[in-house]
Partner chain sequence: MNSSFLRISIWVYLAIFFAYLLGPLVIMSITAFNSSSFPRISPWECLTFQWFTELFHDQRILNGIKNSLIIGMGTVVLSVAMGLAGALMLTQIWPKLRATYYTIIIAPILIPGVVLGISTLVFWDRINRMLGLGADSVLSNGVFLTVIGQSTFIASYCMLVLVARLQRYDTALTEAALDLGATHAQAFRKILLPFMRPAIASAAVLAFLASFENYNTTTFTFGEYPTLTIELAQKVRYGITPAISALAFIIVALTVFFALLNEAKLRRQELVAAARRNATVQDLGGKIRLPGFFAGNMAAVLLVVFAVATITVVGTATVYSPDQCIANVKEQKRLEAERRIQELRKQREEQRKQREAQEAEQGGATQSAPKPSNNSGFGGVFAPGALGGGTDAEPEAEEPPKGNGGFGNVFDPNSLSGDQ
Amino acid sequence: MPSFLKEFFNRNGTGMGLTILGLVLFWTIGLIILPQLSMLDFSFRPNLPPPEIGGPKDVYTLENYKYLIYGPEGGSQDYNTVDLRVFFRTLVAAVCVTIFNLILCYPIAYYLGQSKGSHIRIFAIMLIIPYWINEILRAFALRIIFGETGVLNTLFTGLGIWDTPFDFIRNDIALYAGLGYAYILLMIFPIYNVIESLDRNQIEAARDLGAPWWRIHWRVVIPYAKPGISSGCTMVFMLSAGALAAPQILGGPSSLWFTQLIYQQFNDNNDWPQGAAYAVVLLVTCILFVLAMMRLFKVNMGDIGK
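Where the form is predicted on its own, the structure of this chain alone:
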């Protein structure tokens, strides 16, 4: 038995250790690896009627992936510009949501981590309580707020800031605000957990040396908080790119999300292989993008797991 397993069982006991390992293996293999392998297998198969599945026509093919790039055979265009445009727009929007969340959440996390007193606990509870409500209900609440007859338009038209209601839905403002709000805690708390352990004497020493506030953050706080920032950005980006509820509820007619195309393939077109291929492409692209950003900003996988 490996030494780390011996140490694990000595620390937790045989019964509890086996229970924990069993649950971890069930979660990892049964709920993550096997479903993804099944999805990968589906993506290489043709869309056949149930009686023909497993027959001579049921062979592996790349047609589902070619469809994303070139579209249907005999189409009027050389490339599947609609789906490709939606795909890249989804990735760019997920990056924008991640950057927006980082800019918004970093000051909050810094304040929580470096402040003392009971009011910090109250502030943290106030951040958490809205997330006791289901994500779909929160999305509908935001749609009411951003609607043409919603709270914001009623307020601003009443104050005379603008004469006619502004369409937050069609201009994607409601969508980006909803996505940013949906995952705000996933950005705040990883950064907060790291900044909380930062020795305040380092900040005081930088101030005594005459460093301005922006240089203190740039040279002291942000490098120290890099593991939390990396973890938060990874989670927000992956979840934003794979979001479905918020784009369905808050998206305008021209803001189709790539996950909505996947949903259409599975449910509307009943084309599971095509939907699986789209899902695999999105997953692999997001993973490669995250790995590229980690390499660019010199972040290790261990930093994200801290």
Second form
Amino acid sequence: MPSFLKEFFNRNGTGMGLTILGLVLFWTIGLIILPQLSMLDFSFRPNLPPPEIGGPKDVYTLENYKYLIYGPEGGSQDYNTVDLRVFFRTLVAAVCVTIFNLILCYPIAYYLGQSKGSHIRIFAIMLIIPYWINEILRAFALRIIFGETGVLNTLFTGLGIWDTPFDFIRNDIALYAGLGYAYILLMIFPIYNVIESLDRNQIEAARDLGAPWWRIHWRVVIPYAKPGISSGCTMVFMLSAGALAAPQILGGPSSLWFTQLIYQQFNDNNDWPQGAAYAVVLLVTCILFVLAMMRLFKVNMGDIGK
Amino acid sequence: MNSSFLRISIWVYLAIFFAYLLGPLVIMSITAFNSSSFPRISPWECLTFQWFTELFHDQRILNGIKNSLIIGMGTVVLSVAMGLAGALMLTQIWPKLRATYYTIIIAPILIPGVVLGISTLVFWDRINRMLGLGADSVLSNGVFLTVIGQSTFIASYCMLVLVARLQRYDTALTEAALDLGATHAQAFRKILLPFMRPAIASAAVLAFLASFENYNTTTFTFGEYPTLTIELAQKVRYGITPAISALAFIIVALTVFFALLNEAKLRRQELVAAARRNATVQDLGGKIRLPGFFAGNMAAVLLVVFAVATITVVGTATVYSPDQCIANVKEQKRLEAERRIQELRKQREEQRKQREAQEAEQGGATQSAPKPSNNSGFGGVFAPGALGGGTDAEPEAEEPPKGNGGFGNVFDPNSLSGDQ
Amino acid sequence: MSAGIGVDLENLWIRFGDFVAVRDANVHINGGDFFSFLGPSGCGKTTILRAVSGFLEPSEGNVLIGGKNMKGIGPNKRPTALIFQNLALFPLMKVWENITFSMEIKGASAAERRKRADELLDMIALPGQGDKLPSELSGGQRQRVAIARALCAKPDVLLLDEPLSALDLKLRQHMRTELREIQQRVGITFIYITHDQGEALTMSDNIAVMRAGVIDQIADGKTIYNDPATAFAASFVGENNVFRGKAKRVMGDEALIATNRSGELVARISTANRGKLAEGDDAMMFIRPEAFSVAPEGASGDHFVTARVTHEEFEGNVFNIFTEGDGGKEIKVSIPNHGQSFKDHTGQNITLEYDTRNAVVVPAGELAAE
Ligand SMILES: Nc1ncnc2c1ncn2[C@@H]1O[C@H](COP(=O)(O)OP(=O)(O)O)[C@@H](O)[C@H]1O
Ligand SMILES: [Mg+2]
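For the form predicted together with the partner chain instead of the form predicted on its own, what are the coordinates?
Every chain and every other molecule in the complex is listed next, the one we just looked at coming first.
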């Protein structure tokens, strides 16, 4: 028995040690690693009816990945432009949502992190409450607002600012607002946590030295808050790229989100391997993108989730 | 820069921010009380509680709530257990493995929920096949799959909450218990668990809420057991009614209530603790004068205001009857509709006359234009994205569907806009 | 009084990876003794204690309690109770619950536990404080609760890991006597760990002096003070002046040391090194500050040291003279204050005299850090 395990059982006792180890192994291997591997494996197989699974036709193939790039075999186009466009649009939009959220949330996080007083606690509750409300209902709420006869259109047409209702949904404004809305808290909290631990004196010192407020942020606060910022950005990016509810509810009829394609493959086309392949592509691309960004901004993996 | 200008701009910014954050919820809640069959606040028709009644008679919603509760319980138990085990492991794992281990257990937070749902489905389907079990086995049961799928990432949240507290735990306490003769299990139960209790409670609440509102993962795994969120998504995608607003209002109210309750409790504990600290210095008799529940406790005050408001609303709801108002509005709408039908008929008549005149002149084609038909049972309301603006209403105007229940009148402006 | 249960360490080695925390320790502790491990911080004292209480498996060798090998017996099965360096009182339990935790484990009723708690609270002079939380007690009170909690388990051996280090000086001195009294009253074996030689000397029947995982000497306090076995023990316990040099001649119990700086001096070879110190060996001679007296000017010989005075200080009961010494260190001389008049020697040479029986020679070795 390796000395680490021996020490582990010494410290926790046999019974407790086995319970802890069992739960951890079940979680990490049974729920995290094996299902992902299984999905990866599945994405390389053809779509077969259940009796044929494991049969002679069940061989590894790249066809599911080819489909994303070249479209159906013998299709009219050289490339699967529809799906590819959805894919890139999803990524770009997720980046935009992330940036929008960062710009929106940084001032609030800074304000909350640096102010004292009991109103901060009330603000914190006001921040958390929306997050406790169902994701679907939050999207629904935005739909009431952005709908053609929704609050905004009624307001603006009523005020005579524009005369025909503006279609927020078809123009994806509702979708972006909804995605931004959904993940505000995930952006604020990591940044807030870091900024809260920033010594006020550092800011005072910089101010004493005559630095203008934007330079204080640029040179003192932002470098300090970098782990929180990257943590928040990573989460918002991953979650908005992987969002399903908001695009389904707030997306216009023509503007699909990549997750919706995956959903269609599973539920409408009943082509699980194809859906799995799309899911793998989404996961791998997002991870690579995040890793690349972390490289670019020199952030450690260990900072995420703090 | 002028500091009062800065202060004002901060407050303006905060106001806009919180308007963005809370406005939608407030507006949605208000729409639950408008009798208009489309959720909105203007034009305000009548104050009504009918959407709540409708909500409570919706079997699918009720069933969804039941499933959500069952799945939520399962997820809470499994993910708190795994999260605690994961946190304990994190504090003792061999240093060389720590970074890898941390990456693995934190990864589910970042993996898109859709991917988790798919991988859970695919993996357990395979296990199920490998074991030669049928499609009705436990492993392919919607409740099992959903609990498993959700726990995969909810356990990571729990782990983060728990490890934060665990880091402040002095392992010497466990050793002291062992030294005094306790078994490992006793030391865990009597020392570590009580210490972790607040964090476990937070983790459990977090896990339950996360499970309750999860959509992305559940949508692939729910099988025969649609949760409330799934049901809501179906409803919202295929047509929205203020009954959903009513549900949202209830959830918002409950959330606000519990948030305030919790805050008031925390605040009170703080005040009591402060009083106790002072008291131990001052008097040994232990005569601690508890501060009033409200003293310096804004959250408690808000809580009471909120409770009173809720009671008022519920009280009003039981005695208030909006029938007259609704009847008035209906009557008005009917009149309006009739007027418009008349107008349209007239227009149509004139057009036909003109056309006939033209055709007669040209002596040409005799076909009449094909009528676009709408074969959706609910009329125009659900036509995908269609019928923007009022001008297309023409074809339907000839045969207005009877305003049945919530889906109301075609002339209701919202249905014309086909808000899809 | 050897009524209690004794503890033996046999060829005990404890390693953490490649790092050796305890090297071949052999210790016999009599039952009913107050036994101290004394050594600087980081020398492996806690490690030994953890091996005795069962939290650490020795890498090699055995721990015997009452003659019984403890291998494979967990901490909850050993007849020991440990008082932790930070006390480790259970923060969420009231004082009385803390004290009687060992009874709760065994399923004793609340009434029984209350009764026992009251007895123990009386014993530690905290009557009526059972319903407080540990956080509501002062440091000294907490200390006593930790002792009561350990005693409540009726251990045969009580292990104390620097229990007084967190207290202020006054309280520390008070607790020394109190601990010693408690030990004498309950009559069980106490194994006490400290880096404070004053604590070790005042309380212990026997002391083991430790240096970086090695036990240098085991003896009673007087022996360790007067007859140290190693240079480390001589320099760590009490103040001492060191004179480095070579053994020029060994004459039975005494040796003539050619010191680097102060000429040839005679001193007693410490008991542990008799017969071991050979002529020509590197040696160290130690003379305590109070063993010197000021000699008349011009005196010389093999028990006189002449050096230049750098400064002097008056401490009330003693008068300290510091002179230039060996290896950059000063020689300290303490003259008891009998009310005689002192002459200021600063800048002058002074001749010091000592009794050769009060100077000990040990083989050259590592000195304790200041
Ligand atoms: N679990 C451990 N792993 C590695 N090294 C340890 C461990 N415990 C103690 N040590 C090392 O062993 C040496 C002795 O530690 P300890 O017994 O705690 O000293 P002290 O005499 O101050 O109580 C120290 O150098 C310490 O760093
Ligand atoms: Mg120690």
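Since this is a predicted model, take the numbers as computed values, not measurements. Numbering follows the first chain given and starts at 1. What we label the rigid core is the largest C-alpha set whose atoms superpose within 1.5 Å from one form to the other.
- The chain divides into two rigid parts for the movement between these two forms; D268 belongs to the part that also contains L250.
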